[in-house]
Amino acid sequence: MGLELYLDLLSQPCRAIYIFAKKNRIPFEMRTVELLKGQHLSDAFAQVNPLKKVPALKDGDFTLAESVAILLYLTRKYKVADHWYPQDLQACARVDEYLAWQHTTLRRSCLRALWHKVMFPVFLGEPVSPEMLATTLAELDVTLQLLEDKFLQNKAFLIGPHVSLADLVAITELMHPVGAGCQVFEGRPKLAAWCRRVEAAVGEDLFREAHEVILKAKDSPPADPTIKQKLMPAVLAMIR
């Protein structure tokens, strides 16, 4: 068996892999785990993660676990070109900084974002306070700062003048309040202009193809009671 990658493309790590084994025509197997079905935090998932949750790759009879990991795995087995993961000790450094940092700064605003504007109202039926919302929403405008003045600068992309890992983590996390129908860069020239350039980078056509399930999410049903009972302490865990 080839290489199989575990991905719901609802969720921004595994919109980030998607994108980096496409765009790099790296052959693999798409094995869909549903995330709002629970799929993920089933018996048999847990035989490819015991920590049951996607992103998840399997290769032969080697199993990875971890965004990052699975990124600079693929990185390393392809051979892809430099630009994503320079051999350069000061650049690569720069791309480990960010994808470090990001875990609980832009992923976690991001998240948070997009579950207490969209998902909890509209898919779990719980409301969330005006107060919890624009609290959320303030924590984002401070990191989207934090990006733009630390890791973006003046410069085309994050690292320098190509894309690279951290590029395209970044960009996967920021369409996630995107589609909870955040103004993210509205009144952020500098952040625009590189979304645009990222998204060229990778190619329109598959930064919409990866995005469409994210941009759909306001449309989400309700989840079922079952579900959604399943579902309740995996979600307040990940977004506290």
The other form holds:
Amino acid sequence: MGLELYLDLLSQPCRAIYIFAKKNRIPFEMRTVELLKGQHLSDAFAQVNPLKKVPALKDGDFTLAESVAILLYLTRKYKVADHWYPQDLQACARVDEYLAWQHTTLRRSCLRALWHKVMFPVFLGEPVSPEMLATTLAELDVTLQLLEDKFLQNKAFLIGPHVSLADLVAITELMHPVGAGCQVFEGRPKLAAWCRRVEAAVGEDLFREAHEVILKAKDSPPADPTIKQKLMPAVLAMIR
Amino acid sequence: HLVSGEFSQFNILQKVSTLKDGDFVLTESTAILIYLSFKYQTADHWYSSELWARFHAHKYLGWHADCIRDTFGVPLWTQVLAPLIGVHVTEEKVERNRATTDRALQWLEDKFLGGWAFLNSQQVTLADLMVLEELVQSVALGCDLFEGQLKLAAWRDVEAFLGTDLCQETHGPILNILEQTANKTVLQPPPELSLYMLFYISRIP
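What I would like now is the form predicted in complex with the partner chain, since the data block earlier showed the form predicted alone; can you produce it?
Expanding to the full complex; the earlier chain stays at the top.
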């Protein structure tokens, strides 16, 4: 059995890994784990990732979780082009810096935007107060500004002239609120231009393919009560 | 040695560790630690060249960012920093944080310590350093994190590995924070920091 990637393209980090693997022609078996059906909570999946989250990787007997770890593993094992995770100490540190920063900032804001705007009311049938939604969208706004001011600045890509893991992780995060109907690029021409460059760098067809699921999130049918009960604790822990 | 000034008053409020190496400025403690380990060719165990060990460290660091960061620092906010700007954090949030902390500690013991002496490793790594500093943050505020957690209590030997003098030097300010609060010797934050502090407090789940 070769490389297996356990993914659900509804999840931001899964999309980053999917695009990265496909773009670099890394051969893998796609093992879809449907989050909205609670498949990540099964005992079978826990054998692959005891943390019960996607993405996860299985390469022979070796299992790995956490998207940054998986991306770095793939980078190293398949000897991808240097620009993804440069050998140069300072350039590499910049990628590390972005990957560390985004966990509690962009990841958090984008996840909350999707769940508060769409998934709670549409999928779980749980109303979200206008105040809560407004706070979440305001926080997203602040984070997007930080992304522009602190990381992108006037560069073509987040760490310099070439696309890297940082751009891939960032763009797949931003597609979460886009999937929720948020106009993240409105009034942000720099970010919009950067987005177009990243799409061109990975290939528009691949980008579209990876984002088909999230762009249909608004049309998710409501969860049945058993699934809802099963998912609620994990969702609340994730959204905090 | 490694991260310096992380527990100075200024940095507690800013919640940022920053490195400046000539013109090169870097933030985020994980990035800084990795940079330092490469640049100064530190002993291999900190950031192992053995790939599986390195990726296990990154696996831990990913989980750490989601579940440890912003969790163990909450008692400092609720007991010291919020009161400095006249804000009271609700008992409900304090309780919720306690429950989240307990769950995180259990996961740390079960999923990452397991049968290892240190996190996913028989030797001290950058991951252990990251965890130690988070836990000390809570311990300093009177939280007894190690009670009933035998593996975690044993893991605390990482402090012996680092050396008592270094630990005392680094942890001195934070371990004195309650005393300073009682004596009202904690520096009053400048007004421009209040908005940032309010934003951070509002994010406490």
